[in-house]
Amino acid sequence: MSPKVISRLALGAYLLIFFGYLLGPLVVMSLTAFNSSGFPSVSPWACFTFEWFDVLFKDQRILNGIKNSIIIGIGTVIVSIAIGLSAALVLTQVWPKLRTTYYTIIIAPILIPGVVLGISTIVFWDRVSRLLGPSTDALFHNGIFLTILGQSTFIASYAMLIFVARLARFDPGLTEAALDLGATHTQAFRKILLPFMRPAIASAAVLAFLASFENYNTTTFTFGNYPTLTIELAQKVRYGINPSISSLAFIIVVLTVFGALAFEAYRRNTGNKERAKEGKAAPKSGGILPGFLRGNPAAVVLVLLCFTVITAVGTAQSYSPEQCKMDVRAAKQLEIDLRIEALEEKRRLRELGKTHEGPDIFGTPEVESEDKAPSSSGAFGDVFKDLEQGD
């Protein structure tokens, strides 16, 4: 066997193992989701289900906790983009012996633990609100307030470090001669340096949702009368779960996989119009795939995706495990039936065998031999005995 061959099973392994270790546990849930059972297990399996599904969208705690989270995590990408814009400015700009300076303060929030953070959050700013006056209080003492500011403290720092890689690479001399041309900082700010720093925007937007969306330590000291859906999570395991979390495991699964699909075919669709604009890939008439199809394979998958969710969805509608439920029962009630059977039988041969081998059954006390009798003689050996006799 080739080295070329050994490296590439190494390769070929060592990327199982990988992907393996990272979504094995996110797919062993995500098909808990349709065992009947009543407590998230694979094994042994039940009867296949969609009835968690329904379970979970009637589940007001968990659709008000999704709803206070979507909200926190639209306040937290505005202020978090806004705040991590002006510090990556800020840090292209300033003079450079400052600039390791502040980049250590911008960046220190995220070596801050979450628990100071939150309880650093709600001290902060009721003090701001005793200072204001009691007008101030509904909003200062608000549960989704407290939380967004809680959390863009430290999710500002991440959408920095990706505008200051994207900073890195924009040269100055367009918005300098954008100025030289007439041209305001406003007006070279919002149609030269924002449309180049859109795709980091977008990268930025998306890791702070994200990030909002799956925080808890924060969030714990802050969330007030609106629980997000991390919270709610963690006090129903207190309490007790059954798979209705394993499908909105599966549910947050696919809409991830389904995100990064479109992203991909919107990618990949784009660039194919660019290379065929610029005449270095003409595009292919007939075929059966659309125009939009053709040589896009995450388009071709997210179609299928789509198609099997509505199928999955009309399935659903009308499939009834019922009669595998009452299957299942009469099978565990035969084995506990049987269980019961034999733990009599082995009774029944317990009882039965202490009766043969017991005492008389008249009652007759047992009479020690002479022989049999314990010797009285302990630590002094028989020098009682020998006196007895003496006497």
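Keep in mind it's a predicted model, so treat the numbers as computed, not measured. Throughout, rigid core stands for the largest set of C-alpha atoms superposing within 1.5 Å between the two forms. Numbering follows the first chain given and starts at 1. Compared with the form predicted together with its partner chain:
Residue 60 shows a C-alpha shift below 2 Å between the two forms [criterion: core-superposed Cα displacement of 2 Å].
The rigid-core alignment places the CA of residue 340 2 Å or more apart between the two forms. The rigid-core alignment places the CA of residue 12 2 Å or more apart between the two forms.
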Contents of the next structure:
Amino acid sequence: MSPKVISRLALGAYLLIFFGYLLGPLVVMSLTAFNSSGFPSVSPWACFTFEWFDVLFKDQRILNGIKNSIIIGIGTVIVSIAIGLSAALVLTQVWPKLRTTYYTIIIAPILIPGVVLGISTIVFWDRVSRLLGPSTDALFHNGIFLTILGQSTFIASYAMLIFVARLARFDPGLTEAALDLGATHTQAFRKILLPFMRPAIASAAVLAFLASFENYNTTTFTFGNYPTLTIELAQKVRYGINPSISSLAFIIVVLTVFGALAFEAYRRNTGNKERAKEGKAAPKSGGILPGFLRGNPAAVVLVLLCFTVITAVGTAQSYSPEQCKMDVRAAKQLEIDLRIEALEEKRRLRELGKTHEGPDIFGTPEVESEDKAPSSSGAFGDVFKDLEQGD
Amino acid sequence: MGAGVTVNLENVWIKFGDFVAVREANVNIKGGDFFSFLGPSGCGKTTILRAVSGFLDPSEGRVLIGGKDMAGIGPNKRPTALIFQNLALFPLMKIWENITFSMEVAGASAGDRRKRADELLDMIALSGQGDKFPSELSGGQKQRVAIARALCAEPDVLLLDEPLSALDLKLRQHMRTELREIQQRVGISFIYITHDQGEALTMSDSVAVMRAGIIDQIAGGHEIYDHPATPFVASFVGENNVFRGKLQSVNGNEAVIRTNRSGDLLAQITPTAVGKMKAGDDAMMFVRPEALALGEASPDSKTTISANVLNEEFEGNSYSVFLEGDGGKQIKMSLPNLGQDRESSKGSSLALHYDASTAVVMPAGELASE
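Rather than the form predicted on its own that you just supplied, could I have the structure of the form predicted together with its partner chain?
Up next: the whole complex, starting with the chain shown before.
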């Protein structure tokens, strides 16, 4: 083998391991959503089922958590964008010598642990409410209010970083030109700076929403009577979980892939159009694909994904794994019966040995091995053995 | 020409901390004039323009537009429109939206704006391009859009901050003529900032030459070229041979300067210095390369310089001849290309003659650094 081939193979293996490490857990988790087994697992594979999606959509606490997460997410987006944008604008205006200090102060919340932010948020607003009197209690102890403010403390800093990067490319001459042409400062801001910042505002909004949606350690102190999805999931894990969580994870994965594909498809489509406009690549005419899909693999995959999802949902309406489940149950029952029989057999033999009043040197080899193996292999003795087998 | 509006700077000082950007500027610009500020980069000319347009306030003194003191009036309230050095077209707006931005902020309807944009697009010869974006236009087209956008605001004074510096030579020359035509058509005052003396001299009614925050001379282009007021103006505007020395004798508006290396030379005293110079003063004499001609060697003549030819360069319409006078003095002479075959005079010794009325002498001072 030439060194080139070897390096190719090594690179391939590395990529395989890398993506396996990145995506493996997601794949396994997604698979567990379709296994009828009561605990999220892939093996032993019982039956292919959609029932956990049903369980998920009937779980009021999860649904309520999603609702709260979305409300808080939207609130956080609004507050963070407003604070982040104004902070970034101040940074461009502030006296140059102060700039570094100001910058450090503004991004400090990113470096502070979320737990600290959560605790300080409730403590601070509790003080504020005491200061202002009991009439403000309802607001300042409201979980949604506190969570939005708590999360915004650091998410606004992230948003500001995005805005600062975009603002660095803004030509202040444009604002001056607008002023010179008679615009007021408000008009210059609204008609010149804001449109320029629009892409940054969009990406900051997406980032802020995702950061808010997945936040746990700040929210856990501030949620009050409005548990978010992450809080609900954490509580569920404490009391034992079932694969409905996997089905939620699967939905989120699909939505993410969907969003990424849609964005990529859109990007390529506009890119193609622009290139066609400049005449660099003549728009391909003919072919069986409609214009949107031409030269746009992301769009093709997107359409395929849509079909798959629609088919899967359609199948789920009529598909019923009852027969398979009954088979599995029967098989399990059979296994349990066999094991009970074996145990009874063992007990009988032991009792027989006791009546002999002596070391059981004539015991059957199978029995001896079954008896000895657990005691020698596990530090916890037999405790987990039944559990493992009972599954 | 319509009735333009006067612009006056009265004793204007502009300071940034300890740094004085503009020192005691007194400028009177007549209505409808094409007025240029000419100077090397960093001399404070853009600062003056920003003070006129309202982006900064003078530390001292007053800016008057149409006789009205502009103190405390913001750029959006002044009857000026500025064409920026980088043009500052709004990249996210179409050309017609760019041009009519001043109408949009004033609340004009889209129909009116579209109509006005089409008129202005016709004027700048860009009909039918209104729906493009600035990035789709060439440099010269953007230039014209910037002019149309400024004119759409119907200013009394148009301010131009080196608007042609980004264009290539041919386009720049074309735009010079075009700007001058536009100015004469609309009849408003233009204040033009440039470091290119060619632009200043061809377009302007008046030129102010600036050096490190100081206005050295305000005059018409001809006056600036022929009778520079200071050594800086003489060396910055056009090319000049400089001879340093001390004044030997003064006779009315003529003087003889004893140069350091080239003997005694006769020249006119520049008008601003007449009566202020006396024998023994440090002085500088300037002779343009094109004012030198080949002459007869005569040691007694005070308008003849002897020199050896070092090198010759062909420049199309002329030859530049580089000579070395006594003591290594560098002299440049320009000879018109009249079409006949010319033998290179490299290495030969020549006598250079000039007319005393084309040479100026003035008190010694700072030269423009090349």
